[in-house]
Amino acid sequence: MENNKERFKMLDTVYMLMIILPIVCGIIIKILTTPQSDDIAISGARIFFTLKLPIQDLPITESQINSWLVMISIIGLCLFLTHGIKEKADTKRQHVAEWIVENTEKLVNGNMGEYFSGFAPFIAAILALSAFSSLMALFGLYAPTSDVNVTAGWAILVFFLITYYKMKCGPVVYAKSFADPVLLAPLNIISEIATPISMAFRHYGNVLSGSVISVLLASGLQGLSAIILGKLPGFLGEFPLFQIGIPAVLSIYFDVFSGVLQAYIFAMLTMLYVAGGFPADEYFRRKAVKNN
């Protein structure tokens, strides 16, 4: 009993690390690998090595690599959370795992529909990497949201299933449905073409303006404090008075509420896209017909 005991403690604390040391481990390669410098720097995921590939070279970014951190992250947070799971809930973890895979249920079958319930996984899994991306730059680091790469990635997975639930009753009505009416023909190719773009730009730049913002603020309020402040005598003439509380609160917005709203909407579009693209009336009277 007391082997057991001890046994998922130390599961605990291994999934706890799993959680805890890619962010750690984020922000030394932060510190290793940035220049220092007292210039304000807005510029884009930092290229760390290039892997030599035979058709075209893989440059390996900052982007990639929080993204790999942040999916470690979340991994160690499931197994943490459904860790000692039973039939009946009897803690608090088990009572927030069960929280989020209900309200994540509910969520699916009320904007795609019970024919869809399946992916309540995969949604979670898009709220769940969106907003931890986002939130990487509470601890300075970059954000792999700032990087249109990571989202435009995301956007081209999600048009091939919107595509592919498009096409589930054959080709020739998902090549119809461009044609209705016929006058929007060109309309219609267009604005297909036209989602896995205005996902991916849309996510990517609110989450990088937020940072940009948060940059240039920061950078104002240290200018006012030394314009304010300059001429008094000693470390008084230095202390970053208008630096202190307000960044934060400035963070609480751009950093966490506009990181997570922008992943709350790149999972509606994901839901509203796919499920509005499958032919449903069409679909389930084929499969009748085919049954009878």
The other form holds:
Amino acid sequence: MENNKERFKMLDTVYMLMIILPIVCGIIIKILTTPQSDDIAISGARIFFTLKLPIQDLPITESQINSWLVMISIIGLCLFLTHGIKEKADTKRQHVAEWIVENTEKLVNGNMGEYFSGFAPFIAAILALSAFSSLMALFGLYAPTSDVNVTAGWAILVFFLITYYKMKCGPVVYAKSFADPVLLAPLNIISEIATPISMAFRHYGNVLSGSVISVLLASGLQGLSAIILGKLPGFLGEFPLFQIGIPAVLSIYFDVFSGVLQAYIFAMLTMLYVAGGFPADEYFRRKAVKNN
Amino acid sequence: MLELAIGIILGSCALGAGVAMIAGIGPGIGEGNAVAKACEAIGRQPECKGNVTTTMLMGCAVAETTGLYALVIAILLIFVAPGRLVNILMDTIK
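Form predicted in complex with its partner chain, following the form predicted on its own:
Complete assembly follows, chain above in first position.
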């Protein structure tokens, strides 16, 4: 019995380290690789090294490393929340885990219908990955979602899902869905291609614009405090008076609110597109015919 | 002469980025309308507040898309285009 308790506590510590260590690692990598400079610069993801592959070289960038760190962190969080789970909830973490699962299932069932209830884990994964990626900016790390390649990858995945569910009744029904009014077929095809592009750009643009505006505001405030306090001698002349507090307000909006909202919108659009593209009436009619 | 050409390229890129962001007007007006109507709806039926708010946020996000396209183009014009165009210029001179 005593042995079991110790084992439980040890595993808990391991999971907690799994949550915290990736973020610490990210901060250390960031400190080690950022070249020293005085002025504030707006730059894309830093390329650490390039893998030599036969078809095309694969550059390993900051956004890839950070998204892997986020993934490890989320796995740690999941293991921590579900550790020591019982049939009857009696710990706080089990209540939190059940709350998350129940709410995601409610969201998916409400928006996609009963047929798609198996989508809940996928939607929860997208929500968690996207939200935590955007929240990386709170630690001063490069948010993976402000790289268009990351969001484009997710959007292409969603596009494949949409096409798969549209194809459920065979290619003929799929082709027919474009030619609803026959004259509008070209427009329908364009809007089909525009779906992943707009999803990728929406998420990326929101997060990136937030970080660009934050950097611009920080440099502006630096200039302002240099103008007002610059004449004072010594330490007082370099005191960052206006940089205290004001950027934090913007950070709450851009990093926390906007990041989480974009995650929600990405997941919501995924659900709406996948459920909307699925020809439910036709599919269930055919299934009924087959069964009879 | 080369300096002048590069100067024209950089200036045009900056101007183009500024002009592209005029597109920000559209989403601004659209989202303003959406929020105004949502406020009206909540005023009329306060019990629907949750549903109205989520629907409004979704609509706002979709309406924002055109503005974000403009933002992406402006960012490309500022950070990517000058280097590319100067490279093309250098290649043609050679």
